[in-house]
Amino acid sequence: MSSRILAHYLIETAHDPARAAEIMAGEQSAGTFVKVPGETPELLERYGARVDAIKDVESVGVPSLPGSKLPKEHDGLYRRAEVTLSFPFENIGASLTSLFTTVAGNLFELSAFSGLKLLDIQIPPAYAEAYPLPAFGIEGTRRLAGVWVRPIIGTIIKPSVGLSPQQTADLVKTLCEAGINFIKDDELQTDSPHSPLAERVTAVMQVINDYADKTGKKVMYAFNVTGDLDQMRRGHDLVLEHGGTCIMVNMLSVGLVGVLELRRHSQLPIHGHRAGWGMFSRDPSLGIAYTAFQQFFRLAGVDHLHVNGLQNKFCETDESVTASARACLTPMPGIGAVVMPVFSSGQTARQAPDTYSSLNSVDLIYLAGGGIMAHPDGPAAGVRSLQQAWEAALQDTPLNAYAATHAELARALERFRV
């Protein structure tokens, strides 16, 4: 593999794409707006970004963001293209923070686009030397959760803030004797003053210790840690010593540098949730595709990456979904750091059949808030109703027809209606 970084975006521009591509290329590599003292021949050959492709896509008439610059010479078309730029891997080293401000930096802001988006990176092996990884990823979720031949069915807990430490325990209790293997912290539940970290995990791990200590089975509860780095290693203490096996980190939040301090400090798995993104991704013309995104995080060691859900509450596209999903899956070149896609946003015991056609995988975490807690007959009716439709759709029976024995998937057909 080439040890130079590569990254792949969609242009827009009123100029000449290919001129346009160098400017890019010029901007985050050794070069700027005009030749200075020592930008040498040599230097440049060394150091510069190249331009290794170009791919033109489509012309349109209007620009798509505001701000940009027309050329002297101007015949009012806007081209679109694909570009693809390599940089020297001794510009960045192993730095995820450089790399990060090298392929996604000040090259949104430049005047010549009026569209740029970055669609994907292929980052060389020797990261793998300098980042820890995922510890746990798929093979170490199922372990601890003791889930091997489908997917990790899940919860958040609802409300999202409101219920104080006890009454969240008094859920979870629920959940457990309903068979659930995962649960969460909403991304909104931190530390606050109505529930505490310290008070939550005392009084949820108590219920799941005793559920384990009857059962033999514990359920993973993903305690939300988000924080600065002190109180981030204070709250995986604080899982660890009461034997939870599953933390929680808003990744945006805490950033790069903060996943990865505490990746260097967890002994359990990191569930990343990628709450923010959607300033990124939402216009189709601006900012970072999931699939060069994820893989700053994969790097940084988190083993759960949120991608949304099929038929979802929010705007993204089931093939945006889906191909994240596929994207958490695929081993990163001469790297690996395969991690477990979430499923989560609106999902219910509807959605299973598809999510299992258009991922082919079971190697998930599938989440349902509502689609549990919403179930007319109550929490504990809600989870046997999406083992029953995860069971359909392993079976490759129609959900309807599986219904017709199982009453809890019939009552959530019934109430979660397309």
The other form holds:
2 protein chains.
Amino acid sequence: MSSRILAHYLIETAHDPARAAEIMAGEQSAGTFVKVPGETPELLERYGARVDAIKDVESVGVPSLPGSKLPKEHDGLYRRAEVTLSFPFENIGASLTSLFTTVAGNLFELSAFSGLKLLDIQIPPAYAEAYPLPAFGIEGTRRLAGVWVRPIIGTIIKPSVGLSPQQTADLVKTLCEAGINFIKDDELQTDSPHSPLAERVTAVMQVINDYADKTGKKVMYAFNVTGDLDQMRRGHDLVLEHGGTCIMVNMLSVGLVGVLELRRHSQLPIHGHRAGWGMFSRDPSLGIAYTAFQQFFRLAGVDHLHVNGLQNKFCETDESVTASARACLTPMPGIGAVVMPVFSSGQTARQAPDTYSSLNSVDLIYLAGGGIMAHPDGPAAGVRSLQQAWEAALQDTPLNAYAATHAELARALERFRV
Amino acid sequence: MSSRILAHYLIETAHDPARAAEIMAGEQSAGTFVKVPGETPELLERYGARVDAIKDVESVGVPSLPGSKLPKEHDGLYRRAEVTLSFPFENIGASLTSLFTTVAGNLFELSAFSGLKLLDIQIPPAYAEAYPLPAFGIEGTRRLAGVWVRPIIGTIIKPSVGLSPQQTADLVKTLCEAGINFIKDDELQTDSPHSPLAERVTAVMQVINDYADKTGKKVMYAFNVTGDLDQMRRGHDLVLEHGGTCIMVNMLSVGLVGVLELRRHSQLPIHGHRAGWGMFSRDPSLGIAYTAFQQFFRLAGVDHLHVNGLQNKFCETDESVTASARACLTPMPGIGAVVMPVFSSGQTARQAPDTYSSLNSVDLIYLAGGGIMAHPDGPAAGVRSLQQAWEAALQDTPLNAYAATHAELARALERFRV
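Now show the form predicted together with a further copy of the same chain, given that the preceding structure was the form predicted alone.
Let us now look at the entire complex, which starts with that chain.
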């Protein structure tokens, strides 16, 4: 492995892309806007970032982002190019926070750019020694959930906010009896005055434990412990103490250090929700691609990572969702840290075949909210319809054909149109 | 004060803005994409977010962001409007992380929007009891820096990366003798293999303490302790132990919980760097305005907040920089938590008058890198030129007139053109 850290960008610039790439490299290693004493050639050679590759992509006539400055002579074009920078390991060390500042810091604000997106990074294996990595991953999650050779089928407690702990537990009972594998709190439902986490854990785990005692099946419930650090640790301890098997965290609200500290404390799989991700992703010319971003949280030790879903209710393309999910399932070179992608957002029985064919894997958590609860024949039929849709997908049988002999799937296909 | 939490947005939508605002309110409180059992009118009344105000701004023919979905009948226009939502306090509690998920979560991804930016928030006073707030702020920083009635003038150690601890200390000696008030590590310079924080603190504080012993003036040095939590705490302890008076953190790399934990441990002012901020800010139709964002970190207890600078080397407008700086100096209603804005990025003597007139305050840290080190007569003349520029600004004397009798300022104006 190279001892340098690679970062791959899409840039858009009114300048010569090669010159613009040099500006990025300078700003993110030794540079300021004028030469200063001490910036010797030897220092630049040893600590300077390097432009390893540039590939022209296209030119456009209108800048994607405002505020960039033009060169003295400008032909009216804004050039898009893919740029690979490399940074000396010695600049950064095995530090996720320093790495983030380097590959995703001030460079978004540089005036030479009318677009700048971090597409991918390659993190050296030394990071695997410094960071905890996922403790459970796919294997550990399957073992706790008791689900093999097919996706883990789950749902989100809705309404998002407003149910009392007892109302939540009542809904969990219905879902357990419906045959669900996995349930999660909504990202908005944390430790709130109307549903204190301690009461919710107690009420919900009583139902789950009772159901497990009767059937031998323990449903995995991801309790949203998002909060201040002590609050998250206490939440984790409470879940563990009550026999729970998963905790959830809103990664962007808590931040990298908070997630890392939670992981260092945790004895349970960590379900990583990415609420707020649209800020980083919705502008195609700005921000960070999930292929890059998710690597930080895998090293920090999250076991499940949300990736949106195919034909989702949000704005993301299927291509982007698939790329994110594949990234989660692809070992980081020299590190590994494979995690379980979580498909969620407007998911019903309909998307199972496309999800399977695009991913070519069943190592995923497939969450449907309305897709289960709003099934015309109730939640149990909703769960069955999803199981049937995945059976069809795995057998390569079209959904409509499979629905001819599977009533719950048939009713789901009637109810949920794309 | 209202017991509801207010959030103010700029939206762009192909739908009726009133309908789009209802979608935001639903998604961020009780909603899913279909009605589910349990979402009763009583529950919606008590826990639903509410649209408090809508103001039409303008219409455009091209969507700012891709991926949004059109209504069945679309007139080709995308309407921009300012929307105020309010959330029941009970949904969220006094939790910064839950607040962030609510006001800046999934809503950026909603398909009804081709633009969505969080402009401002109003946080209830209950948060001031739950969070530590800045321990030093303006008064405490001035006391430690020994600077009153004018801005604290400072600089950034450059080259950004590559100097050894001893080389850094040598540069600090030059800067102390030049009469500087404040020095900071670059955001890229953390605890790295070529400049371990422990060695840098030891070498730099020896110089600063020696200079203080001789002159009675202790220069404030913001050591960049950014890292994992234990690393940041150890860094803080080391700085404190060696008589240092400030620590610095890259807020976006560390995240809200990490900064909060650092604050809870710290006995020193915390200098908040916003490297990476461009991701949130450069698209005028997406992300978070700093007027909203900085409130989270003020509650978490940062004492200084970077706001870029007028006529900066980046892409931000002066209007935006001024709004950010004024926000830092404006007490949050019922909370306070005023912090010191830090002007930085391409700053020289030239911007002092405009900075003063736009802010109408001297409660700021004014950082010049090249503006000091690249002064033709050396760093001491660079510092003098900045002091003179601020003298001129405070007397309302044009820089050129003041330069007629102040040689260092005259030379700076020759050297640094806008």
